[in-house]
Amino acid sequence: MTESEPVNRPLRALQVGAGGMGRGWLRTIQAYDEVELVGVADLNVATAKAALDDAGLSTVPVAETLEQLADEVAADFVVDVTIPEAHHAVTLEALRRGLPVIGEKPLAATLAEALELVAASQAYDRLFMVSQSRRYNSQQFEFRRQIQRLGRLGILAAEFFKAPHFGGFRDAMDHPLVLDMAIHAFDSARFLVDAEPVAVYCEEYNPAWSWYAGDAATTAIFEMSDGVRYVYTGSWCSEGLETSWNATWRASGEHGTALWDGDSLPTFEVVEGRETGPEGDHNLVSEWFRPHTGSARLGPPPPPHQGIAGSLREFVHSLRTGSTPMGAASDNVMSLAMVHAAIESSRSRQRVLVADVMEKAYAQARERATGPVADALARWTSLTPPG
């Protein structure tokens, strides 16, 4: 927020996007007295105009492009929902008229285009967030206190098994499973055990009877910065007992074992006697959008609202006091790296170095950005990009 930007009022919203995941958008920022819809923008005009019309909201204003809307309305900031090819465009777009942004993962189509973001974002001094929607699920933060009872953690496994026929680009996609749904188990990994990915192997593979045009299923093995493996092994062409959509989750360590189906409250099991954790955590404050002090390995409390929900409340609540969420663009960034190089191991056929992939990518930004991206680029000193 500026300071010409009055608190008291909703702030404006401006949506990219009014697809499937749009539409679920619509619903989101009309149940929220703290944000106004201002503006949709799609290239298919009458597919804007549909949803608005469903919603309610048919004199809200559409067009096909954010820099038409954007002339013409005073939005505060950006919703960007489109396909992944377009959030580097749509993101880069709004930062440069100063406009903070929240988006639908993955932060980008392509890590080099990621990490341009982050530094756009750091050159025009606005936030841009990632929606990682899953990470608001109070069961997760459950799960996260249980593991930290087990002392040192050696293993983390996630599975993921579902069969949705979407249709659209995801059937297309060079990897779906990873690109698109992965990435989701892949962040809360990170947050489970407050680690960064070192290395991978991984290996993708399409079953015979699989829908989707790329690889729709995987194993990926991470090597985490605190020595824990993390095992993830999905498949999204998996017919009858599915699992939870945020994948069911196993949890080992010293002194014992926690699991989380996804859907329930997660359950530990440790030697007796043997429990360890942290003093007092059961004591954590409520407000769930106070700034993260204390203990790094405790995090925030719960959130009170869920999905996508959450992160727009954090969101605003960013924007409105500068407190930094967890879907910065600059941490996020480290999810989507898992997955692209889960997806040059596959490739490879080899165990790959995170830092190399980052390295990879960094040069490619360098030799893209251009102006103060490029010279926010320039300014990094470290393949961990600053906060």
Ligand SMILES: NC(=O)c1ccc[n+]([C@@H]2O[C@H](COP(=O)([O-])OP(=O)(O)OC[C@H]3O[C@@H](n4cnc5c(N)ncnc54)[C@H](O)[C@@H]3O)[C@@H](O)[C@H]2O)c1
Given for the second form:
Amino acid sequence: MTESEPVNRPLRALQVGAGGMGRGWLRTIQAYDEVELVGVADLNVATAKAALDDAGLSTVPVAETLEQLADEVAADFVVDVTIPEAHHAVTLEALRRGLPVIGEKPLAATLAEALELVAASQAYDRLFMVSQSRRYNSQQFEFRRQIQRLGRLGILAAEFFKAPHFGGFRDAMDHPLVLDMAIHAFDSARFLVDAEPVAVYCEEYNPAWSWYAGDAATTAIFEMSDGVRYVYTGSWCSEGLETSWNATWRASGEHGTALWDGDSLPTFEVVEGRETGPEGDHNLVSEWFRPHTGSARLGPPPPPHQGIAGSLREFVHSLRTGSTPMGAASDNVMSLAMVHAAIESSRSRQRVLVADVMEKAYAQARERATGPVADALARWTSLTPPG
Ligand SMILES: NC(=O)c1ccc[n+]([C@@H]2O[C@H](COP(=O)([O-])OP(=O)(O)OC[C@H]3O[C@@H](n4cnc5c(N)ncnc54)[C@H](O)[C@@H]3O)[C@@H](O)[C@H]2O)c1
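Would you mind giving the form predicted in complex with this ligand, to go alongside the form predicted on its own above?
Full complex below, order starting with the chain above.
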């Protein structure tokens, strides 16, 4: 379907990937009456069958691959919940078949692959949205509004300390924290300060007791386009007194400070009489997902749908209306650029310009891409991909 085609029935979803997160998507799709699950593909068919059985959906067709199911089930869109290394192939195939995609973060395993997928979304004229699920959090929206009351912002700091024992692909990744988790906090920083990353200095390291093969801890200092310094410190092997999965945050502006512990309502304090804003939302989010207008001091805001339930609703809304969702791949790619710039800085032990990392990835994408995707890439006049 095209983005604004009117369809007066639930939209048919074909889900690819039925591992840990795939099970969450099955539950989320089941709970949303605007979407109907018509098939599940997983290279491990037994995994797909077990997930469907557990969800009480045993009659839903399964297969190993998207290609095997796509013709049979006449889906309206694809949910890509495969491992990061498979995102490129699965999403490209779906878009090529004319199917819009909502995909799990990260957008792709490399920045070059990500740019190719942004171009594929343009070439085939189908929406590709990344489900950056931690954006869909009413407390974070409130924190953003509070930050706007602090006057000119100077510093944004996030701390993330947890100790999950996952097993599986994360334990073997080269950059488990930065690639798989910090992307959420990097994406939140862009959202919170409404600015794009300019440069980063980052160190990744692996504490002596870490059970990860790759670096499980990091500190990164980003310069944002409005001059704000965003400092992220995180560890994925820190037992005891853990932070929220959303990290804990401090924003420091010319008139005051705002704090968010990631799990409860944020608070802020400004010098008396100096409070500014908030200034509205610059059409940053789609009409459907406008942030609430309440204040933390007046009690909890009306809860928008949280997590992947929120991103799925915004995706469906965009398919039905043609609006641009927050997680449109052309926007989300800048969060992934922060990740890869941080990794490059850590590797080279140098401050790295995000534009340089984007430029290199763009050259690689142009070398890799073929057909309409290559043509779309060739039309770009700026390395901020057109939305
Ligand atoms: N938003 C969040 O908070 C959050 C949380 C966890 C995971 N994730 C993301 O979700 C994605 C999946 O993570 P997971 O924990 O479920 O991984 P997982 O390893 O548990 O499951 C991935 C599944 O995809 C299948 N698969 C891989 N390649 C495939 C292909 N080409 N075609 C069909 N099936 C394929 C595998 O067989 C496996 O069953 C990752 O991108 C991860 O970063 C997001």
